[in-house]
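We begin with a single chain expressed as structure tokens, specifically the form predicted alone.
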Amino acid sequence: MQLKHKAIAGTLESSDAQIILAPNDGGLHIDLTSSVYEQYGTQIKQLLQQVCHRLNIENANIRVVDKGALDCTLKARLETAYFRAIDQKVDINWEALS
């Protein structure tokens, strides 16, 4: 589904991440700032790309400010931003996302 507008999910608190998802016509671009970038930057980007693939997000700018969030938190933040960006608030198949 096409992103309709920019959306945000998460916080800048410790052990969380803030993700801003915006429409983009030029493919998928991930901008990651992380307190654990040296150790986990590549893994975080791979996780975000997997979630994008599963949600069929092909054209988006994704800005991530990670404060040491777990994978499950990063996944949840991106999914939340996605559903906000497409204005889907009901009838979300959460089981299909696991």
The other form holds:
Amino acid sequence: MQLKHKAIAGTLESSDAQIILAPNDGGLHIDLTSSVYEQYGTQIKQLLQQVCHRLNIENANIRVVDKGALDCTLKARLETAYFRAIDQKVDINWEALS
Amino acid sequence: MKNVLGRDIPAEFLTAGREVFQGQYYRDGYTYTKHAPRVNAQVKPGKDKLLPDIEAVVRATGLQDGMTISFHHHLRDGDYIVNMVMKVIHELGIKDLTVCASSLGKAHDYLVPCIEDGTVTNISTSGIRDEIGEAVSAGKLKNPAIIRSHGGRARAIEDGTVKIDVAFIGAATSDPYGNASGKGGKADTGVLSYMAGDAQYADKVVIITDTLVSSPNFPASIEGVDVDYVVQVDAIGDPHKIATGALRLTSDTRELLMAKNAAKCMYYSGFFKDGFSFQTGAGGPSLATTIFLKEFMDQANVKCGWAMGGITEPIVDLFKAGYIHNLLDDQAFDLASVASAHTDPKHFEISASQYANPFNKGAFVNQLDFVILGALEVDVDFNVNVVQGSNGLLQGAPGGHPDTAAGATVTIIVAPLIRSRIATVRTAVTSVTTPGESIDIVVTDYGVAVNPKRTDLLAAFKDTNIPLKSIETLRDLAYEYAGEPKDIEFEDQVVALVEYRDGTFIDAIKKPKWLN
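Can you give me the structure for the form predicted together with the partner chain, which would complement the form predicted alone we have just seen?
Every component of the complex follows; first up is the chain already shown.
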């Protein structure tokens, strides 16, 4: 679904990640800053792309500031930012998110 | 050439009798000649040792290109001495110096421009972190930094590996003849343990103080008989950053769990007997262990003969409550320990050599029953890294880690399994600070691993509720949660050598490629 507006999820606390999602017209752009970039940067980008694919996010600027979040946290933050960006507050298909 | 741990030490560093690490007790019985300084006799009475400022004192010492100067880190993050002296030396244009510091940190950032323009071309230190750690990691220092433990530094000074030309010693108080103490001034450090060797082995010894007192300034950590010059400055440090107030006891349930398990390991080890000795650090879980220890001491009806190390308020509290009979202090971490040092009759200052030097005839580390230590990384062979971040950056300090670990009967590492996605327990450490043969127990929030060679401990823990796991299981758990980390790539350039306490090289640290 097309993003309606910019949305944010997460914090800059250690072991968390802050994700800002903004609509654009020209595909998917991921801008990743991470405290563990050298060890996990590639894995994190792959994970973000997989989540976008499953949520059908095709046009978005995604800015991620990662402070060493585990995959489950990154996934949850991106999903939350997405639902905020499309203003969906009810009827979330939890099973599709597992 | 590969050492016994399989770590490669390039042959260019194995000159002048330098060897690779060959085991923790390899140099037992080693014969050597102690270094002796070249000093000037002061025969005629009435000579004034007091000089007006740092520049006058630097000139008076005859400091020249290529010499070695030394500093201590008792003033910790509040230290003004290193930057103060280095600024004068920098302005005088003296080059190619070796800085032999007991440790370096945030307060010593003026060394970075000195490294960049060749004023300083060699560094020997325990701590290497922050701006200095980054500059050295990036290969800006002309020669590799030598990382030494506290005991290793004391040894290097006594056996002549390091020859100090001028020791610059910040002291809370001094009399005009240089009897200097860590007590009684505006910036109290309690003790001056790390400089005891410097005062006796350096050719020239300078006391820098902000509080001049009348003679005799006893008890004197540094004796006037070893001191050439005394200089009074406005302030030697920021007292608020030297000794912190009460270190807050952790309320983090994860840290409390680890602390309790560490104390439990001590209790069930078979060595928890009346008169036992121990050392802990100032980190969250270490401090908390001290509190749990009290409960276990009540339960077993035993008292502690002596506690050693960086002394903290919880330790002083146990001492004052009669749970610990003596304190052996090489560093006072907070106001309570500064106040207690020397003032309480059984709170003794010990030198770095007495504390941990492997080449004297019996450092106190050899009499430790227990030591509780931290770790940045532990590998499946129990090797520990406390110097280098998992991203390759220098950001730690061996301190007394390798010394106490080699000496203590039971060495316990306490560390969370994962910190901000970085796996503490892993297949291989980024670099080795302390060899696995020195490590007996690893306590994490996901279980406790005992070194398989300690069959006695494994037997002692068998019927307890200590959550035992193999070190490989802990590694697998860490990788399951965090993912397996990608290996960091390094250039060929060696930026630091990790010297084991006996003078052999345990690892060579290279420049990470991502710093280009």
